[in-house]
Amino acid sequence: MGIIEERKKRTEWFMDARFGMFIHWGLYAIPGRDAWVRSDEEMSLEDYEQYFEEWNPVNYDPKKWAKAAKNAGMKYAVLTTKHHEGFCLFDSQYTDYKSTNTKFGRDIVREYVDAFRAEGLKVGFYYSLLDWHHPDYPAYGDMYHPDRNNEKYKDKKRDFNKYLDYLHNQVRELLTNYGKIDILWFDFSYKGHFAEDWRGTELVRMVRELQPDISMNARLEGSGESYGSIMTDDPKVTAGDFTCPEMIIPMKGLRTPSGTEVPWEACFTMNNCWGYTPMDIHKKTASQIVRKLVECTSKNGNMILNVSPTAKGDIPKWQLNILEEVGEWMHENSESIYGCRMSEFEKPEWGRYTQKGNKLYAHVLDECVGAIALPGVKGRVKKARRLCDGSEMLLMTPWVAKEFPGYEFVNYGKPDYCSFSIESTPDNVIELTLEDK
């Protein structure tokens, strides 16, 4: 079986799930100025050490997190086991810079895995390829290291192979000590650090040996701005199983030059920051999130939505409220998301189509005046029902639409030109049952 065929098999469940939770959590929750605070402010390791000494998230309860994810309609989660700062949320034998060595004294990853599995959710690990704490990771002159401009480190000798041994050993721990893991989310490659610079082929072979069914992202080769060889018809071993556009949705579904579909997952924050940042008030609404989830699904993609727990271990209340609202919509309409994909029909101007077999889901995102014209389905629709409650929609051409014989029309009731307002829902979904071609 070739790389593309293996990839398709490994990502089958993933591309059916469509919706997941990202969890960015680490020492950076204490300063509360996003996950990149140490790099952005070129903060010394000595100054950052205070957060390690202080770390004690007494309210950490992953069971609550897991319930929030499940109730929102999410099917999987990915936790930052180690972000760029180098602090490990697991009990690694290769470092003292870990949660079990803090006042808190607990293996956060262990509890996360147990809690999310108990809710029936798939479990994923994020692991940063960068490490601003390790003594052998390049510092002076690096693009992102907090000490990139610190003359004190200009002539300091570093053995990058020692760091790579550390990286590989920690990945082995994560994929050995916590049972079956469903997703491995590396972050990220950049100039001078691509694929084989990480001893990538060796790393991937170890991953496949330890967890043959795991879905791995494409950032051993790429980053948020480039996807790597996964977008070609001859992907490398290091290409990964899915690519992950960041804070953007591709214009169309992603394909290789020959037309082979490429699995993808768009990752989004709820405000503008990945880590806990209380002063960032640019909050997305539940309606925005639902609409973007629908857009991803309609283009054969997933969406993973980030939460950013506080230093005490709580998912912020405003984020929980949004998840609850999204969950209310998903409770009634998730059949138009799970297992769905790009439709065989053109995008309608009033919204989007998603499709699963002979079920075509019309996501009406605009308010309607009169009947809704359904492009591309003339003569194919057997019946129409509102997905949220199963109520009948009328399939009839209103007298005012006689001049448009190429369209099927669906009506919310009589009179057959009645209007529909979407003030009460971000997306009204109509389930259309299709005749075979």
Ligand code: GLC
Contents of the next structure:
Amino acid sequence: MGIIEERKKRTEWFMDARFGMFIHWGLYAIPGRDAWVRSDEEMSLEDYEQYFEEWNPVNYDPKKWAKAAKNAGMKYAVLTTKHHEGFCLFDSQYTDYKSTNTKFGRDIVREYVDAFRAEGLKVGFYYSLLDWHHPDYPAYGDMYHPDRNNEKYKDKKRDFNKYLDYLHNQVRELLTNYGKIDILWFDFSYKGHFAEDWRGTELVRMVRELQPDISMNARLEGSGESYGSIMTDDPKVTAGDFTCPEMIIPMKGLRTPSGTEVPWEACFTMNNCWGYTPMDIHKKTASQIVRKLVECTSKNGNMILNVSPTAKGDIPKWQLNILEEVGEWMHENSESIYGCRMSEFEKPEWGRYTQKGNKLYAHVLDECVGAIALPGVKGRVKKARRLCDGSEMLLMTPWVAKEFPGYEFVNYGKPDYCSFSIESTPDNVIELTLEDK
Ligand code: GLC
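Condition change, the form predicted alone to the form predicted together with this ligand:
Full assembly next; the chain just shown is listed first.
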């Protein structure tokens, strides 16, 4: 099997799942100024050390997190096993800079894996390729390292290969000690640190050997900025199985130049930060998230939505509220998300279509006046039901629509041009059953 066929096979469940939970958690939850705080503020390792000394998230209860994810309709999760700061949430034998070595003393990754699996969710590991703690990771003069301008490190010798051994060893640990892992999420490549600079082919061979079914993202070659060879018709071994647009939804489904679909997953925060940042009050709404999830699905992509637990180990209340609200919509409408693909029909003016075989889901995102015109399906709709409650919608052309013969029409009720408003729901879904072709 070629790389493209293999990736299709590996990502099948993933593309059906559509909706996942991202969890960004590390020492940076204590300063509470996002995950990049050490780099943003060019903070020294000595100054950062206090957070390691303090780390003790006594409320950590991943069973609660897993329940929140499940109730929101999420099918998988990805946890930062190590973010750029270098602190490991797992019990690695290659470092002392790990949760098991703090007051807290627990292997956070182990408990996460057990809890999420118990809820029937697939589990993924985020692993930062960058490491601002490791003594052999380039610091002075690096683009992002907190010590990039720190003269103290100017002449310090660093052996990057030693760091790469460390990285490879830790990936081996993560993929050996925690059973079947469903997703591997590397983050990220940049100038001078790209694919083979990470000894990428060797790394991917190991990953595939240890976990043949794992879906690996595309950031061993790319980042939010560039997606790498996965976008070509000749992807490299390091290309990964899916790409990850960050805080953006592609304008159309992603394809290679010859038209092959490229699996993708958009990652979003609930405010503007990945790590816990109480001062960031730019919160998205549940309705916005539902609509964006629908948009991703309608373009053949997934959405992974971030939560940012506190230093005590709680997902913030406002984030739980959003998850709950999204869950209410999913409870009634998830059939229009799971297993759905881009529709064969053109995008309707009032919203979007998603499709699964002969089920076409009309996501009515605008307030409508009168009957709703369905483009592309004239003469093909057998029946129409509101997805939320299974109630019948009238398939008929009202007398006021006679001038528009190219469309099929659905009506909410009698009179046959009655209007409805979507104020109370983020998205009204109409399930249309199509005649077989
Ligand atoms: C960015 C950031 C990182 C974050 C990631 C999630 O590339 O470097 O902080 O974890 O996006 O997509």
